[in-house]
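A single chain comes next, written as structure tokens; it is the form predicted alone.
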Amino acid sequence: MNKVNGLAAKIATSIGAVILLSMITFIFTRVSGDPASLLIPSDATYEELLEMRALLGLDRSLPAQFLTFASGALKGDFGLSLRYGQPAMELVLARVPATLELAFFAALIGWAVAVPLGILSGCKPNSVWDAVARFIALFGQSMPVYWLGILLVMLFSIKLRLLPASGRGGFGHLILPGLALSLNLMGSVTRVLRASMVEILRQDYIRAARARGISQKALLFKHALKNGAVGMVTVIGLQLGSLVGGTVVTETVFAWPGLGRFIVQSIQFRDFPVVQAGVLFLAVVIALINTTTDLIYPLLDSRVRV
């Protein structure tokens, strides 16, 4: 019963966070400017502006507009894009595959480097590998994604002419944005896994297992890694959400035609329905990732409860 109550509380918290974010997004889009002024000719009269505002429903009070938006969102209707005249959620979903492609590629790079490096660093503290791991962790968490992206473009695209600077196409188009996006994940996972391994390998039960003649390989994979997995799952779950949300900056720098760049363009055009649909979609995805991460804990450690 406690597990069920804990899960229900977690789901309720996630739903509440999504609703609150939707309200904040709705308010900030409305105070950012009037989209009606962008949809009428520059020489239009004030009466024509009022007519356009009434057509878009912007002449009503803010609570009335939000109730209309909320009732439509519950039915899956986020309205029509002011720029394209198509359903907003359809436009959002059409760009999700590009964003997922970039996010999963970045995650693959980050984990492929961070997991073995973090394990090696934790097993051999104060070694050369440990120094390399700590440098990558510090560099990855301190370097802004947009600045790293610009540096990568300048080096590999402009100077060396090895990789394309922007757009989506073949595998080469994935490399630079994937590297830029994966560096923060790489640093976080390396740091957490190293710290977990150093702490666990100093525990008494590890010393006792080593004294009983258990091989280093069995000691590492059957005992140390299993107990250190909870911390790693935590940071991986958080970083997955950050990867999906962090594509906004990366896609803008590399002109990647994904959801993040589309949201930025919609903000500039004051396309309220698309912005609201896109932000709500990202919020739901991140909430699902965090909830799934919490549900994995008991599978790794029976002492952990939802």
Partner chain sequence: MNMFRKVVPLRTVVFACFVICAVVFGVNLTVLAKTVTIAQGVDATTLDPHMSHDTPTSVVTGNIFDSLLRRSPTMELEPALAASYRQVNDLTWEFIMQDEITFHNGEIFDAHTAKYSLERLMDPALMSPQASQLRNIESIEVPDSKTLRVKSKTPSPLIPIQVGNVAMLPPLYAEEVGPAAFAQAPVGTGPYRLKEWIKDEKIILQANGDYYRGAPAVQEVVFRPIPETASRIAELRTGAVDLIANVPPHQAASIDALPDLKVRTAPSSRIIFIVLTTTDGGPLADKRVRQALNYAVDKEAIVRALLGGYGYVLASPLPNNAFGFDPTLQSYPYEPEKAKQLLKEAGFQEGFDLIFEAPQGRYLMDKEVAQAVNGYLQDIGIKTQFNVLEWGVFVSKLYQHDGAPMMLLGLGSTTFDADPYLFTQLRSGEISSYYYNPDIDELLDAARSEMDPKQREALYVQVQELAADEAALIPLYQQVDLFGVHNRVIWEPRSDEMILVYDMDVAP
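Given the form predicted alone, corresponding form predicted in complex with its partner chain:
Only one chain is given; partner chains and other molecules are left out.
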């Protein structure tokens, strides 16, 4: 009974959140500028501007416009893009494969480096290793992504002629944008993991365990890493969410046909059907990722009860 109630409440809040979010997005897209002004040519007259607004349905009241949008959206119809004249959700979904490809590749490299780096730092605080790890982690975070990206292009594409400079294609095209992006991802994971490790290795029960001569390896994996894992998984979840939303700068520098640049362009054009479809798509993905991380916590650390 309780379980059923809990589930019902969860579904109810999710639906409420989606409705609220689409209302917020709707209001944001409507007050942030006039799509008709962006569509008409510079020699149009005031009457033509009003006519374009009427054709786009922008002359009606906001609630009326929202009802039209919402009733369409309920049927899965987000309307036609103002810029492309194509169904908005289709346009959004068409960018997803490229986005995921880059996201997972970058995440894989980034985390594969960040996790050992974080462990190393955490196990040996204030060592040379720690300093190096801190240096790498923060360099990727502080230097602008386009700085890293263009430098990589100049080195690997122009100087060495090893890899393509931009665009999507084979695996080769994935390497440079993946690398630039992964350097940016490393920072948070490394630092959060280090903090957790340092913390746990200092706990009394670990000290006690060490005193009892329990193997370091066992200690590290059983307690320290497990403890750090919750924080790390949270950060990874957050990063995954923003990666799926697209990484505007990386996509721009490497001409990657991803979701981030597409949504930003749509926002700049006030292409609100696409913006709304994009935000709702993101909302679903982020809710999924965050729910999954919540479900992972108890598996990682038996003390956590969600």
